[in-house]
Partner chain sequence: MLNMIIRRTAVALPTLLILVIVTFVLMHSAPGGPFTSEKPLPPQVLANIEAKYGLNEPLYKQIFMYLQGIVTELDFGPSYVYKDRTVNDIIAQGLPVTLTYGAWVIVVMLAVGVPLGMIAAIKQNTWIDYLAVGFSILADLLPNFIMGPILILIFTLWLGWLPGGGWNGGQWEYMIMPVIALATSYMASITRLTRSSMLEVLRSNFIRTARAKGLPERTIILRHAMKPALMPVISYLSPVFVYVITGSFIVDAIFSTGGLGTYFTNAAFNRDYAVMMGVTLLTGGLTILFNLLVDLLYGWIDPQIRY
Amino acid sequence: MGIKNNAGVSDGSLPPSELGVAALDDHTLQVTLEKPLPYFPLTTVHASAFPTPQWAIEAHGNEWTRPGNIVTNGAYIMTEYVANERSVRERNPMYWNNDSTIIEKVTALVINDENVALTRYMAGELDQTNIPSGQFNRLQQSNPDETVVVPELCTYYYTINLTDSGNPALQDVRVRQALSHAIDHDIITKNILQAGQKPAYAFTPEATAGFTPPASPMASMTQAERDAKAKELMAAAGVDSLDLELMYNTSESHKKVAIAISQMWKQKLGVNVTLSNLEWKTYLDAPGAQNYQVARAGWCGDYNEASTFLDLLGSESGYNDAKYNNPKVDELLAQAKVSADTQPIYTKIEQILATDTPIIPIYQYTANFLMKTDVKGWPYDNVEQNIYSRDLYKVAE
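Present the coordinates for that one chain in the form predicted alone.
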């Protein structure tokens, strides 16, 4: 967010009082930035900018987010929370615009098996649920009025460990490029996922405001041409045998994509792939510790501007699991922070990333779900899918 003195306060070299944030009175927050940041207002909708009451935290410690302790300023109050099962929110009568809230109570269920969730939806137990992988086309035919697909500000990709703890062959950019070329994006999106996803040849999604993806040489090639190029690159790298480990977190769709891509690499390049499936909590730690070779990753924008994606590949980013380091990219990212015309800068960064291939973009997400026709007010045009229960209502029978 570029807040003044954030780095010093974060590392302890400056006291918190030096942070460029002040409460001028009970209703006015003043934020001072290090330098002009054109997209700063967009960042304020991110959860990290939500207010947290100091007195409640001091009173309840680690329990401050539990029902009965948590203090919020939204239209709803959390009244029940059961880990890995459900959370319940009920109308907040103290909300400034409470008179406009219609729905009294909202229950969010945690259902790890998408097929079980679908069964419960069809039985009338749920008003909205995600569509299991591979069932979008069928449901679009059987339940057209309830099947929804909208673009999301998200990219599905594979990250490559470029450090010494990774596979030595992956240090060669030609090997990384070959792996990228050999992936048939259309098979992934049209045959496996089948839910309106778009092939991704850049990290930043097309739906991002003020951004147009640069022309991609790979996107303009046929898959046969890509496959031939992949073989040429592997030969130029002198690699005729390669064993790789591909890591993904537990999910039926992640598994299907990983199996398909591993078969593509095997059939086209002779790469032997070992699939490694980790539960979410374990998976969160492995890529960040560079304890992987190639790993599934996904990123959804924190705000609707290309930097929310491209900043991840900066050398100092904590989300840069590849440990990619290109000074030119760092320089361009810094320029974009103060530029009134960012498109040429972001175009150049995407072109560099396409050449260096620290990551392999695979597809752009869509939000596809089933929703009962009596639920209204859903923000279909919001690519960030910022959904507020206060805006929803149900049509009476």
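Counterpart to the form predicted alone, namely the form predicted together with the partner chain:
FYI, this one's just the chain on its own, none of its partners or other molecules.
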């Protein structure tokens, strides 16, 4: 968030009192930033910025998050928490805008199996639940009024290891571009995922506020043109046989996408792909240590501004698993931080990324869920999925 002395306080070289945060009086919080950050207010909606009283933590130690101990300032109070079973929130009479809260009690149930959740929804036990993968089309036909699909602030992409530990052929930008062109994004979204996802040709999703990603040259081509271009690029790079390892974390949906893409690469470019799936924690270690060639990744914005995506490809970013390093991009990212009009800067960055191809954007996520028609007030256009029960109400049908 760019708070003054954040790095120093985190690593212990500065005392906490040096952090650029101060309470001037009971109602005024002053945040001092390292440098001007036009989108700073947007970052404060992230849960990590919510206030927590120090005395409550000191009084209860590790148990400060338990019902009865936890002190929050929202419209609801957590009254019950059974790990892996349920958590219950009830109206907070001390909330400043309590008069506007309508729903008295909200229960969140933990249901590990999405299909069981769907059955329980159908039986009327739940008001809202996610749609299991592969069920979207069927449900949209059988329960059209209850099936909701909204864009989410997330991009699904493949990251390419550009360091020496990666595949040497991938150091050639033409090979990376060829791989990107050979992917038929429409097959992935329309035939495999089938839940309203949009193809991604830029890293920043279209749902992002204040920035319209530029139309990538690839987006306006037909797939046949892209395939032809991909073959040309591959030939120009002088690569006639390539063995790649594609890594993803264990999940039915990642597997389907990986199989489809490996087939596309195989058929169009003759690339032999070995699929390797890793259990989540194992997978988390590998790309970060550049222990991969091509890996599946996804990124969801922490706040609704393009930098939450594009900063990831800055050379200093800890999430830059590609180890992409383009001084021009770094410079533009720095410029954007202090600029009032970021559209041209972000556009330029996206254009450079489309050419350099350190990552291959694949699709833009959607949130799919079922919700009873008597539930109203849902913030459908909140692409960060920040949903507050205080906005919801139920109507008699």
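For the two forms, the rigid core is made up of the largest set of C-alpha atoms that agree within 1.5 Å on superposition. Positions refer to the first chain, counted from 1. In this text the structure is predicted, and so the values were computed from the model without any measurement.
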- Large Cα move at residue 281 between these two forms, threshold 2 Å, rigid core: no
- Query: By the 2 angstroms cut-off, has the C-alpha of residue 93 moved between these two forms once the rigid core is superposed?
  - Reply: yes
- Message: On a rigid core superposition, would residue 112 pass a 2 Å threshold for CA movement between these two forms?
- Response: yes
- Item | Rigid-core-fitted C-alpha displacement of residue 78 between these two forms (angstrom) | 6.2
